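We begin with a single chain expressed as structure tokens, specifically the form predicted on its own.
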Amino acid sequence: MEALREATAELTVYVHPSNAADVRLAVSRQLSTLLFSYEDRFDGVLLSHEVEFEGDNEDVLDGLVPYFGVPVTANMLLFSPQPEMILEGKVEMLGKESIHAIVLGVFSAAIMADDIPEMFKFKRRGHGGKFISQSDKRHVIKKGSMIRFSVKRVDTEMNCHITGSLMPPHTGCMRWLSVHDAEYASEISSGKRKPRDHTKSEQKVQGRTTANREDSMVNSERPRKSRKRAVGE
């Protein structure tokens, strides 16, 4: 999946002096209060963290409680959707009027009835209903249904709550693509996703960050470099 990307960071985190006994844990700790929440400073949701330690303890904080700084780098994979990404997701409600699906089994998407193309018709069974493809009625998205839909806007503050859209070419029920588009069936037998030209292949990290917690803190101030991850779902 396009949005999947792998980053490595060098961090300092401070850990509070009741914390020496175990280092390595209290910097697990920490690092694991950022889980599935969006941060700036890495532009995505941090899915999964792998922390190596530099070297020694420094950087000694001045105050009533003398914080000691730990130098990690930090190896993340993090979901980080941008515009016209390329997402797949479950469908898990759908009306006339929209689709709502669930990415990597924790995001939300929602397509709107704009950004459904005319040929889609919604047909209600009973409790439940489908969208049929007038051009070809073996195209079906109903509850259950993969589907690959376009970014169209990603909403960080809601913890990147997406809006998606099926009117660009080879989106649509997963399934129906695997035998019916040629690109996406290239995609798939071949393993891998075409790249992006707007995947930020360098970034950087600044600023301090002081977590919730009292027994430490993450400080991010040296840069960092990522690199997209091709994985499909």
The other form holds:
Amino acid sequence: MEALREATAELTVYVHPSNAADVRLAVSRQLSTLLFSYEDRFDGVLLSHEVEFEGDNEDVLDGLVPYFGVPVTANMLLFSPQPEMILEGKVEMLGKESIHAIVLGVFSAAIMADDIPEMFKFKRRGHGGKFISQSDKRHVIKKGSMIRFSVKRVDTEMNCHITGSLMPPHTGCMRWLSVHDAEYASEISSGKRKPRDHTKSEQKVQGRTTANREDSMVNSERPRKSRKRAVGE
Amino acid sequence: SLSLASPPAKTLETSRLASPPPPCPSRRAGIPSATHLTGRPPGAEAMVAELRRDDMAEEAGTIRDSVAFRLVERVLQSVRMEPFLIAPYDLEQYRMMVGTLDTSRTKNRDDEALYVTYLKALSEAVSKIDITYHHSLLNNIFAVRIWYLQRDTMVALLDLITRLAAVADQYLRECLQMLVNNFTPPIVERNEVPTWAVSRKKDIFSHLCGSLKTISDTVPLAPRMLRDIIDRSMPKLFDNKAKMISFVECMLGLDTDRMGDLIGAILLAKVVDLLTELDVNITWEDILQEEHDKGIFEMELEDLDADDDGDGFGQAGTKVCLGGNACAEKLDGLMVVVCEHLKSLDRQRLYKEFVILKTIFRASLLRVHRSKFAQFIMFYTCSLDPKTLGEGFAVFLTDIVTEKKEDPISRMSAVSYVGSYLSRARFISADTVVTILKKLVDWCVDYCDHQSKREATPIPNHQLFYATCQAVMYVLCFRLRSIMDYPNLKSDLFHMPFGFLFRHRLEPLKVCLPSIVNEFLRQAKDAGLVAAFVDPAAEDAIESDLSRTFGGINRLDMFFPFDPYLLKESDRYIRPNFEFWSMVKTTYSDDTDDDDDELEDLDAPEMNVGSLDDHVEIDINSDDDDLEYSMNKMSITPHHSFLHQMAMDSDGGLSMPARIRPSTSPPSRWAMSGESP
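Can I get the form predicted in complex with the partner chain as well, since the one above is the form predicted on its own?
What follows is the entire complex, opening with the chain shown before.
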């Protein structure tokens, strides 16, 4: 899954004094409030986190708000889909004009009729309907199929809804692809991924400075991201 | 606004509309008339005529759908630009389509069919809908009250909503809001739900819940949003009763299991919050039927309780009074809904919900000061599966009592709950009671030991200890007799160190409520449990100074959460499992065949028959004397009904005054079953 990546960030988490007895728990809880939401700072959706504490320095923030800031280093697993990425999802609902799939069990993706190749014909009969490719009758997309699709657009405002497309090559039902698509098959058997061009997005990230906002509980000073790609599934 | 005449007319039409239009004799193959797509599209009537002429075979159905779809698609596309750029003809078409989707106007049969067709076409064309350009269209869709729709139309509409929600995030909130808005039926005159709505309720609810489930399957993060929406849309305290009940009923029907942890226990927690809020808003003034003497410390006897199952005067009288209170009515209705929901669950789900309820109980209900009826949902849940849940709840409460880390208020409250629960729940077996009592007694003994190592501390610090002792005595007042019937339990009980406890310098017998102490001692003496050591003088202490100073305004020890239930409608869920004091067999049982009973007691092998014989006789005799003596000792005039009862009571025994009023006004909950003496 290309969109998954690990990142390390140095953060300052502000903790209320009432939680001073168990700071680790408080920090963990605070970070957990960010789960499954798209965060601009991280440029992705936080899926999981693991914190390490640096020393015992807990600075009291003077001023009106007596929270104390705890510097932590967080290892985070982020999901940041970008256009042109290839994602895999499980089909949940089908219609003549759309395919709805779920990525990683959490994110909804929709592929509209315009982005489904002409060769796929929709058959309404049978349990929810299915798409069958005219060129190869065995290429079937139905409810429960795992499909590969490319990302067209990501709506990060609310729930990270993905609009996808089946037009690009090497997309479609994974089961069929693993047998009939030579390139994909070799990819998965060798366990490597084709390097994707992400330089554009890299620059975008590094150029940005994050503002220190008083009201936000997690302040990332400068997310230093080590982009280790998730290899294989 | 929809006229009232229309809904009934519509339901009559349902049967006609549900069946498809008859197949036309001449079948038209192929797409009917290419002119639709190129030339000027037909008007509404012509369109309908066209559609209806089609064959009902699937192919033709598909053709018809595809015609509609293409039309809709075209119309949507044509207005997808700045308003001033749109050709007037296109605008006209669009307006006509929007007009068909407007449900505020009544529809004839043709319009209805067209409406359904449009809905189906829109379901497929969702990706073509734009939030800005097709604003009025979306408005009409989201404003629909599905209660007024025909069944087929409703299905088509819900399908559209589901697809809208799945296609893009931007519609999700509106879709969910629209569905939640439809949890409540339309309310008409006199704040009642019209009868036609009532009959369709189940069907509509199941469809709504089904749609929500589909949406959450397709958009897994949707339940998070749904949770917020339900939170905001939840009925408030002063909302209409019918709306409240309908909303909660539908809410509880949501399959939260499938929706996962994002929504999980929240819904049930919200319902309990609502119940609690209604509960605390029922004031005692509403319940009290008449003025009682507000003495410093009055004894109120079980004469009030005795009428519960008897002539029903007391209970009915009270219930009539409660009826005047709107909050009580609403709470009543909601309790019915919640109990029905709990009853409908299968075993596995029931266990899951029980776990959730325990958490909710502990977080909120446990700490509500003197909640009146809301806690009975726990009672009812436990009664559904006595072995597992009933015992589980008792153990759960006991653990709170004995856990040092818990805060004092929760522990005090929990001990009141344990006492009241074990006494009043008929479905709890005697051996559970003995097990729990053992735990409580052991805790008390540990406490005493701990105290012996330290210096004497002022009494308020021992609140929990006294409360626990009192709870133990209270339970035994109700249960002693039934425990005695089991030899193994009886011996367990007799092995408990009551002697040590009651002789301890903390003197629980002096501090706990005298009425309970007296009753307990009386029964225990009959049973031979405490014969040896009790100081006769202390026995009949009505109220010692210690007892009076102990507590104060918030006498938590006088909170008996499971005292008789007073809400009319929901009473039928509670009553079968509830133990009224008047039904309790005591060890000194004074029924007409009491002689036999007492002898049975005496004949029990462990008992020393000889010594008790005299003792019992003395007891009976001295009881009356003591009673008079104690009556004279009281510095206040006893309650009117007390004397009345004494006169009526041929038994001669002193009934268990489990209900005591606190020493300060307002009158306590036991005045609830107030009735004229």
